[in-house]
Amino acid sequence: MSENLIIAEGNKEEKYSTLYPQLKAIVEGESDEIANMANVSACLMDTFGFLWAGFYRVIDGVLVLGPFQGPLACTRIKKGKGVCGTAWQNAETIVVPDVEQFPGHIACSSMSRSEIVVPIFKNRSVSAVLDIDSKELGTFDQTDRIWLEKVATLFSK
């Protein structure tokens, strides 16, 4: 894998279709999960310019902040709390067009306006979540859900 990320021009679908094979090559070429999470976060930020992109890992019954790109983040999140904790509890992707409308939203950054959280599964249980925040309302849709769920499967091995 080249050290340089090829950043696609065009619509969201085109960007994901260019980025995904690169992420796959990065993750398959490295056995350290933390290193892979760090690089995936960086690639997502470089490609899309989100407010925040990163991971929370399930450690001792709580989500603990992992590698990320963006402003300061919450360090620990309990199961069922906020978007991340709810995605973990329900073991499903959550797309939030307006975080102000999500009951119990945890405002780690007041700049966050919309969010998507995708669970990562190992041995049929959630081992981590991929969390992405945007400064804009309604940033995330079905295209993001589909592609980011594919990205999450890269960590399921």
Contents of the next structure:
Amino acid sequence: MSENLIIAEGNKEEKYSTLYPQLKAIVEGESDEIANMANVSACLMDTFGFLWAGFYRVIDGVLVLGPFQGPLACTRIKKGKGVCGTAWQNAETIVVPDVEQFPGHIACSSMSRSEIVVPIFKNRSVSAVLDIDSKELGTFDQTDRIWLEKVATLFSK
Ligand code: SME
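Here we have the form predicted on its own; I need the corresponding form predicted in complex with ligand SME.
Below, the chain from earlier opens the complete complex, with every other chain and molecule after it.
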């Protein structure tokens, strides 16, 4: 694997379509999930310059902070709490255009204005979530959902 991430110029569709095959090669080339989550967080951050990008893993019935890039984050989130805990409970992606409008949103950073959380499945139950935060309102849409669900699938078994 090349050590340099290639980042496309242009719109988010072009960025994701250049990023995704590189993430696939990274994840398929390494068996350790933590190492892969660390590199995927770094590549998402490098490509898009989000506020925060990372993973929470289900450990002993709670979401525990995993590899991420960005500012300090809360370490444990219960099922049904915040955007992450709700995406886990509902086993589906949540796009939040304005975090202030999401009841129970957990503000790890006061700079976060919008967010997307995508579940990762193992044996059909949620084993982790991919969480991305933006400093701007309304950053995430269907394009992000589709591509980030593909990224999440790289971690599914
Ligand atoms: N905002 C999330 C908490 C995690 S941080 O954004 C990194 C939530 O409401 O679940």
